[in-house]
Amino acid sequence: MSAPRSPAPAAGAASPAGAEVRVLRDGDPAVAALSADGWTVAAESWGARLRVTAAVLGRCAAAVTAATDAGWELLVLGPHDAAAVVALDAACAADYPDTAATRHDVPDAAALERDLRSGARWAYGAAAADGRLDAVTVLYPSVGREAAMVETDFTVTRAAVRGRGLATAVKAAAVLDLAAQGHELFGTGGAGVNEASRRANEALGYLVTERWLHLLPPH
């Protein structure tokens, strides 16, 4: 399991229980202050950064082979495979950290059929030797934080079989495919508490770019 896309800072949020819940930054002057009111740190969440090298390019190419070596099938995921991604993402639905900046919505499986028929999404999995899908990567170009670079949307393996390196072999995959078509910088992140994926990112060779705190007012 890995959490959704890389953290945005926000001014306000609103806590699962309805609480106001300010996202900063880490190391924000304005956190000492709250912190000085009573506000408290509920949660934290991060964003990670690759730039493409050829050691990341062999750590990738390193990862497709330990799955493929296990038993898994790497694919490129298209428009036929929606549905089958919406089903893997939604039987772990539960499993994913819900913080005010790491929240995710299972997608809706027209909608991805139609973002990876026309290019605004790509997919990439792992398929057992009976065509079981155990995991999945989404990801899409960003739109106005920084040039050129693919964000992850979600992560997600099944959890039968997590903790055997699915999560970072699609994700791996994913970075081998889009670097050959000229992709030099990607972008992910998640919760604090989830640090299978943040280990899973590292080992690609994802660096922690940026920390964010979750504040909770004083009750």
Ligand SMILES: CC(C)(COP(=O)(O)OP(=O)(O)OC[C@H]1O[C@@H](n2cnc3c(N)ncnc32)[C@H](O)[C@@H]1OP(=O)(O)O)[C@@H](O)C(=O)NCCC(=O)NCCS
The other form holds:
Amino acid sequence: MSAPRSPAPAAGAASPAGAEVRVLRDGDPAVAALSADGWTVAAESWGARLRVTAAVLGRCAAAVTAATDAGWELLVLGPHDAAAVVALDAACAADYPDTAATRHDVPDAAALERDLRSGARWAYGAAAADGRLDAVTVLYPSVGREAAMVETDFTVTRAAVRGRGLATAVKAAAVLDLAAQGHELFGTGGAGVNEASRRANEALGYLVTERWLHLLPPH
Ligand SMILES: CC(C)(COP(=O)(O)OP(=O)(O)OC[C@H]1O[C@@H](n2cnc3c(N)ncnc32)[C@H](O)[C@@H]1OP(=O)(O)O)[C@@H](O)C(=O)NCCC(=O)NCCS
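Alternate state requested, the form predicted in complex with the named molecule (shown: the form predicted on its own):
Time for the whole complex; same chain goes first.
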């Protein structure tokens, strides 16, 4: 599925073109040395964290209300929704930034169905009045450097309805529901070029905690 390589990307990962990529935290003194040797920044990525507070829950509730008022229903999705989630994601696959920092594979429907049934993943969606799934976010339990947390697998909105707050709303629905189940820390990340993704998260209270530079060698 999505691989934002965040917040701690694997050093020495391969770029789409197959060249070796060095992944260093922004500000690492080694960046200057590599740059002097001709390495160039091919892509940037970021990692963010959200800790549940009353203010966060208030922002999430407002985002859900805005989408509901605009005509979408926010849903907790289950195993029977896996095919619809995959169909939406497949229709949008070409819209994910494919960079040295991030890539996205459309999930396998059977695997997603199994994960949603077992609790290995959670999914939240926004459905139009006719039932069409227009946005979805998929998350999974993870262990960050600091504590157990809920990591985002991917979030996607149907192209025709982007910019209407649906990505923000499905992430908000996820935070509200999972916080009610006792989860306190959420993580996410993405490509530096994906401003919409970063802003959807920041609108709810995710704070960018780290930025990574993905460097390619000369030639
Ligand atoms: C990223 C994506 C999910 C955003 O979905 P969306 O429903 O349009 O997002 P929202 O309407 O909730 O907008 C979120 C924020 O991004 C901003 N935004 C929306 N489209 C934008 C764009 N093309 N460029 C910059 N900012 C944009 C919005 O203004 C909003 O910011 P604000 O709250 O400061 O106003 C959607 O563009 C998409 O599906 N892209 C392809 C898949 C992808 O890249 N997913 C993310 C990686 S997992």
